[in-house]
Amino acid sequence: MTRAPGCDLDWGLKRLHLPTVRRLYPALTAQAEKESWTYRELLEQLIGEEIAHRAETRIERATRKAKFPFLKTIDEFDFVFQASVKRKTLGRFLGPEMITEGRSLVLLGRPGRGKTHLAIAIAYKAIQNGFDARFATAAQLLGDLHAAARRGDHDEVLDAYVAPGILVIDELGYLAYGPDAANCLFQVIDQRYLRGHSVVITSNKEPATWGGVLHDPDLAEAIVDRVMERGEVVRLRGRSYRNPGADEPSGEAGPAAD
């Protein structure tokens, strides 16, 4: 084989977008003189941190578009506290399948339950399995879409809710909503129906009792519909993280978890 011309290694790994290669080259060099390593096991080495180099970046890229109020894990979730729910329970909704399956996740329980922590985890995984994700409270997902329509650039903001692999939609239920409510979360929901995208919401009101928090019972039974055929409802019950010497009144959440 002929040897191609040479150039200087530190302009052709720039040139080439690698610049962990480049960082790392030196030491990874010097470290491979002293152990003898092959000219594979180099090139191996370069490779794998430029790989993981990229991974980290596209996660914090992806983490800080998705728009969280705050970043949640699920390791760092309570099972303990919050027992009336299961880690194993939780399980489909963190890997890939998640996503690729177009499943989706209804949260259901008082104010103080952790919620927002597992709705924000489980995007957070499909974000390190390697998806888009979205976060927005219901009041600001409905406030956007009204405020676009009334802008001319409806489509555009639509689309932003519609496109990621994953959206959370928080606190349905929480606050009073306009009259367009239910038509501006419809639209959001069928979109994502079709393209078969993930949604994860969390609401302290029954999926039956939608209708009249959307002021449109017809539009919000289609809502669920949709929702509910690749989704599941996970009730949270027990103390509230905010305050935990208040308890679940009985019956006021429904069934545990498994």
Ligand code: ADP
Given for the second form:
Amino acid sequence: MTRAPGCDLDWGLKRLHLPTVRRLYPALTAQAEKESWTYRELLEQLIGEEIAHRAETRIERATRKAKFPFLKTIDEFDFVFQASVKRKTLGRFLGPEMITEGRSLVLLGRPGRGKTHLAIAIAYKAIQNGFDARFATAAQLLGDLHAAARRGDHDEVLDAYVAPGILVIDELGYLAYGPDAANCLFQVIDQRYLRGHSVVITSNKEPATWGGVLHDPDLAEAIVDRVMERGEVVRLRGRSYRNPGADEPSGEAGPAAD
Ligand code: ADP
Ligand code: MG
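Let's see the other form, the form predicted together with this ligand, since the form predicted alone is already up.
Then the entire complex follows, led off by the chain already shown.
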């Protein structure tokens, strides 16, 4: 092959959107000369760095878009303190199959048991595995959909809750919701169900009692059916991590209906 006419390297790398190669090639070519790398090794190094950097920025962007209230990972979860759930049990929610198979999870327990931490950790894993995530409390989600309906952009806002591969709905059951809460929540869950997308719901109340929370037992049942088709319930017991001195409520069988 005859040599093509060269171009200005900086200009070319900019044009090809290879900022990491552009930033690193002066140092890496110098290192390559010093350490006698082959041309191929140098290319591999440069392209490897570009790919790694892109993956990092994608994760950062997706994490911002997810709107987590705080970022906690599975490695930061103390499974000795929270002995009612095993790291192994959660394994099936931490790999790419969580999203590709549209698995869902309901995390139940009283306050401070680590529900929100685990839900965020699972969604963050999904982001690391290449998917988009979204976090909202049930109250935020319902308020957001209401406001959108009034403004007239309900479909766009609904899509923001339906499109991501994983949606965390935190704190279902803590508040008294309005009369069409069940309907709004059903729309989100049903649309996600139809697309085979994952949902993680945290609650202090057993799914069997969500009918009362949402003022509509039939719709609540339809919601629970869809979530549980490819979903599991994990109950977090024991003491509150926030207040470990407090006694565990005696005879605790699950989350209290408080
Ligand atoms: P919940 O949602 O069940 O009320 P959170 O997940 O918000 O509880 O936990 C409260 C705080 O305690 C968070 O900062 C969380 O990171 C921390 N926490 C709870 N359980 C654990 C645990 N087992 N290991 C490490 N941190 C924990
Ligand atoms: Mg919480």
